[in-house]
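Next up: just one chain, as structure tokens, the form predicted on its own.
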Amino acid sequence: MAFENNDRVIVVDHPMVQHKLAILRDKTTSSKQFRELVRELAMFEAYEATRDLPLEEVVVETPVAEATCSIIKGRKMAIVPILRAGLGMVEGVLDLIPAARVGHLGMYRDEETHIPHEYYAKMPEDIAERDVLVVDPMLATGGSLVAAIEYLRKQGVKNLKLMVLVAAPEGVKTVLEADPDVVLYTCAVDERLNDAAYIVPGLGDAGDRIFGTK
């Protein structure tokens, strides 16, 4: 499956993006560096996914002159992690959108069915303002990303953007038919996934590498 050609799937390609992602695939790399990274590949993607943001003009004054500057347009943002892979994510989009409120999505997968179960929400009061990204490492299956999109687009949620680091063609398919508005982000399409519904080559279960549990 190819997405080149898809402008709702937007690979970060940038060299420094691909540099920091093979050492996270690595698997000898520690669960504090595989943290740190995640964190920094969060930054990157979201200034890709923010690029569209309207402005406006206001005036300053600079210690020398006034000057003609654009700022952000009143627009309201939120972040919303996938639990619990995804709140690895938050701070690097909170970097670069410290006014960001984030809400919490708990999901998780049949291991059998690989079928995702929601079992907590909690999103700030006005969630149907806001444009929303929701974060989460990996994409697999797609299932739990669509039963976000569900439960989003069911709070009266507009403008959607999902972020992750790792896709595999099966889900980035899977999601866009899903919803034909939604946006894809991530840092790189990997080939398939295995039996398991484990990508490949992947990086592994990002959450246990994110808190270094098994």
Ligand code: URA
Contents of the next structure:
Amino acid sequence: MAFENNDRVIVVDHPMVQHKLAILRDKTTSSKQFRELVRELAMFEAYEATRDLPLEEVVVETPVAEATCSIIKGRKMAIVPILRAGLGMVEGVLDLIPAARVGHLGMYRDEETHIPHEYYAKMPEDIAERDVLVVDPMLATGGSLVAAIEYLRKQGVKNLKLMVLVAAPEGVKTVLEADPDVVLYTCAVDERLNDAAYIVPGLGDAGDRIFGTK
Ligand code: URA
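How about the form predicted in complex with the named molecule, since we already have the form predicted on its own?
After this comes the whole thing, all chains and molecules, with the earlier chain placed first.
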């Protein structure tokens, strides 16, 4: 399904990203290469997700003359991976934003109500003042990401962006409806979810492929 970019869903359609995503999807790609690609894609996506950072002018002395340059205007950022697969994206974002703090959020789904709850949360203490990038490679039903959004809003987070690699249309709809301000970055919006809540065509179980488990 072709998905139109809009101001809340940004599909990162750069040729390098799409090329790497094709290799990521391939079932013959090794765990080692899969992990490297997740990291690289997360870095490219973070590049897009930080495009609106405010700049300020500074004067730098080059070996030749003074140059008026732009630097990022003191924004504090945090990366919040959803355990476990989100961990695979953290290093890629840190490659671009080395000063970012990292919070961790673990979710489990209640067997009876099917509602996801956090079982582990460890955030930087000033999380409310930080611009937060939530990372999770797969946006399937959207349940975990909605729970993550609710958790972070309760902590006072105002600027919240979601970064996934592959999304299902059902999940996109769910997260956008859950929060009027959240913005989603993804490399692809696929066809649908199957009965087992896997994304079709997707890439399988991202956590298992990152960590070489089954
Ligand atoms: N989580 C995954 O890892 N893959 C899917 O297709 C859906 C959820």
